[in-house]
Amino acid sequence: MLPVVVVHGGAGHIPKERAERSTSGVCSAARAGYAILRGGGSSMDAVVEAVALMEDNPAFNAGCGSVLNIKGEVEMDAIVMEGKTLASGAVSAVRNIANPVRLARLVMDKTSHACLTAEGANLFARQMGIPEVPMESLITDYSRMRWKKNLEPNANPVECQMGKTGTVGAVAVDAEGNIACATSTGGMLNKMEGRVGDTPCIGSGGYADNEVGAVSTTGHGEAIMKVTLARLILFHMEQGKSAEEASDLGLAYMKSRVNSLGGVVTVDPRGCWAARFSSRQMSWAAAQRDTLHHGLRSGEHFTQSIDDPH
C-alpha cells in the first residue's frame, strides 16, 4: 500500500496576484496530511487536517476566507466520508465555526446522522465544546470587495465564481488501505440565504469506498449536484478506468451535459492518484512517496523532496 494525500484549492480563474498563496497554501496542506499517514495515522485524520489548515488559510473559499450570501454573511458547507464502512458526516449552511470540516468529522463520529444544517449544525457544535468565532473573524477584506462588487445589477455571481478563492478538498489512502474524503467551502458568492451547493452531498461533493477509491470535487455546486460528479467518476473507476481516465469522463459529461466547469482530486485503493480539471485552473497538490507534486495551470506538475521547504 502507498500512503498518499491529494488535495485541491478550487476550480476556475486565480488571479495572479492570489497565485501563488494558492499553491503554497495546498503544498502546506498536502504536507500536513503526508505528516500523518507518515506517522501511522489514517486517511481520515490526514483529509481532516489538511482541509483544516486550508479553512484557516485566507487565500481559499472555505473557513477564513469564505464568500459572502446575498446579505454579505458567511454560511459554510463540509463533508468527510470514510471507505471502510461508507460513514460519513456533513454540516451545511453554518455559521461562526472556524472548521467546519471538523464539525463534519464530529458528525459522523458522534451522531447516528449523515448531514446537520444551519441552527442544528451550530447547536450540536456548541455541544461538543467547539468554540464559536466571530463572523467577523471570517470575513476577508477581497470577500467583502467581491461581495458589494456583484450586489451590482449586471454582475453575474456564477461567472465571477468560478475560482478566485476557491472550494478545498482532499482525499487519501493510508497505509492499511483505508481510504478517505473531506470537503469544505463556502459556498457561492452572493448566494441567497440558506442556499446549499453540493459539497455537503455525499456522491456530489465528496465520496469515498475503499472498494473503489475516493473524489473530493470543486466547480458550480448545483452543476455538480446534477450529474454527482464524485459518484460518477468513482462509477467509471468500478468499469476498470484509471483514476485519471474516470476523473477526465466525469469531467468531460459534465462540461456537455450541463455546460459547467470544475477540477477534482482522485485516488485508488493503490494510492494512484489523479489532480483533473477542465477550468482554467485548479491549485492541487499530492503527496507521496516522500514527494510533493503540485500544479495551477493545466499540463503542469511539479516536483519536490517532501522535506525541501520551498
Contents of the next structure:
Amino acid sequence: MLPVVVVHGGAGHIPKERAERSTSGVCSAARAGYAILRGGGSSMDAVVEAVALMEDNPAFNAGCGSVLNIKGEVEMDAIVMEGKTLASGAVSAVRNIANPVRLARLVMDKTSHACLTAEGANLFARQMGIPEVPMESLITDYSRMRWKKNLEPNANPVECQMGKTGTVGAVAVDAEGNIACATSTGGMLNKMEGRVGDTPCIGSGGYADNEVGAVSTTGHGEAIMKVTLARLILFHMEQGKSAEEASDLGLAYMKSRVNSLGGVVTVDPRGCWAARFSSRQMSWAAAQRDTLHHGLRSGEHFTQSIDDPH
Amino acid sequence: MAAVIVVHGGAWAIPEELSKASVDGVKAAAREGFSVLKRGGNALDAVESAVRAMEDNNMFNAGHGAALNSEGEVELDAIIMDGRTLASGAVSSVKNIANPVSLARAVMEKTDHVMLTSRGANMFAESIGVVTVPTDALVTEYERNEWEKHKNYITGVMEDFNTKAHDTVGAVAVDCTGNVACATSTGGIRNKMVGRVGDSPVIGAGGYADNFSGAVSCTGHGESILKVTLARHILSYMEQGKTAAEASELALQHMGVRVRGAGGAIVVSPSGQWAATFTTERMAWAAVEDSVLWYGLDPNEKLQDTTFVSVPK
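For comparison with the form predicted alone, please write out the form predicted together with its partner chain.
The next block holds the full complex; its first chain is the one shown before.
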C-alpha cells in the first residue's frame, strides 16, 4: 500500500475548456510526487514537488495562474506539515514568489516559527536567497479577465468563484510511514488586500499526523476555516472512520452547518486514501502500487499504469 | 441559565513582582465582561469588552504593553468567534491599533472574509474609521528595556518562551441564552521575526467557539499550540462527553507529550460549566459565575474574591 501520493487541483465547477488541462496537471503532479517516493524520497519532498509543479502550471490558482485581489494583484498563501513531529510552515499574503510552498517549507525548516505573513514573509525569502519574480509573471490573461469581470457593478465574486477556485494540494505517505501534506493557493477572486484564507491555517487548509493521517482541503476558504475542515476529518479518523467516510462526514458537516461546498484529499497511515468533494467537480489524481488514478466529476475513477505517459 | 465569563492574562512563568498586577488585571477584565452579560449583553460583547480591558492594560502583552519584534516594532494578532454561526474574524501582524480584538470583530461583521493580515488589515481599519495610534503609545518602558537587554541574544522561540514575558490575553463566555463566544489577543513573542504569526489569530488554535460544544481561548507556546490545534482539540474531547476540565487537561497533556509544549486554556460549555487549566508555572485567570468572582495564579489555586459584589439589575 505504501508509498502513496494523492493530489487535488481545486474543487468547484471547472469550465469545460479548462478541464483537460486541469486533469493532465494533477496527473503530472501525482507522477512527480510518486517518482520521488519510489526513489526512496520522503513524503515531505513528494508533496512539495507535486504542489510546486501545480504552482508552475497556469491552469491552477496557485503560483503562476493565481487569481487577483481587488486591486489586481497576486497575494498567495501556502502551508506544509509533516506528520512525524507535527512541524509545519506557512506563508500568508506573500507576493512575487514563484513557489510559495517551498517558502513555507523553509519557514518550517529554518525558523522557530510556524507562519510568516506579508512583507515579513518576503523579507525572509530574501534572507534565504529566494529570487523575487515580477508579479506580471504570475498573472495569466485568464486571471486578469476574471478579475475585470468581477469589478463590474453587478458582479458577485463569491458566487462566481464557487468551483472555479483551483487551490492545489497534496498528501503522501512514504515507505517509512511518514505522512505529509501541502496546500497552496492564490486565494479568492477579487479578495480584499491582505485577505488570508484557509490554506495557510493549520487544521483548516491542511493537517498531517503520523498517528492518524493527512488532509489537504479546497473550496470556499471562509467556510473551511469555520469548521477547521482538515482537523475535523482527522478527528473522525481518530474515532475509527475510514479516510473516505471521514472525508464525507467532514464535507457533509460543512454543508449542513455553514452551507458550503468543497473537496479534500485524505490519506491514512496504512496508505488508504480518498479524494472526495461535495462541489460539482474536483480534479484529483493518486499514485499507488505503480498505478495512476484520476478523476474530475463525481463518481469518476480512471486508472492506468503510472508509466503510461497519457 | 446563569451567564459565565472566564478570562486569562497568559500562561507563563509570571515573576513575583508582576503577579499582583496580573491578577488585578484579569479580575478587572472578568468584572468588565460580566457587567456586559449582566446588562443583557451577549457572549460576543462580553468577550470583546473583557479582552479590550486587558489590551488597554499595560500589564499584558496585547494592545498597550505588547512585546516588540526583532526590529523593535509592535505587530499584533487577534481573533474573535461567535459560537452561534461559527462566524469569526481575525487580524494578524497588524500595527498601530490599540484594540485589535475590535478590529477582528469588524472583519467578522463587515467583510466576507475571516482573516486580514498586515497592511491589508490596516487599510481595512482605515476604511472603517478606526483610529490609529503611534507605535510608541503601545510600548511600555519595561518592554523597551527588556527588548534592549535581549536583542543581542540569538535564541530560539522555545528559549524565548521559557525566559521571557509571554502573556496573550483571552476570554470565553456563555450568555443567559446559551450562546458561547471566545476572543484572544496578543503582541506575540518578544524578538519574533517580522511578520511572525502565532496561534492567537488562527481559528482552532488560539480560539474556537461552537454553541454545540463550547468555547476555548488558548495561551502558551504559540508554535506548539498551532501544531496540535489546541482549542479545537479541547472541544473535540468535549464533543466526546468530557467535562471542560477533563478536556483541557487531556489536550494540554497531549501537547506536552507530543510536541513538548506548555500552555494554558480557559473553557466554557454551553451549559455554563467552565475551567481554567495550565501546564506552565503560572497563569493569571479570573471567572465570574453566579455573581461570584473566582481567580487564581498558581496550579490548583481557586480563590474567591469576597469583595466582589454584583449589583442587581
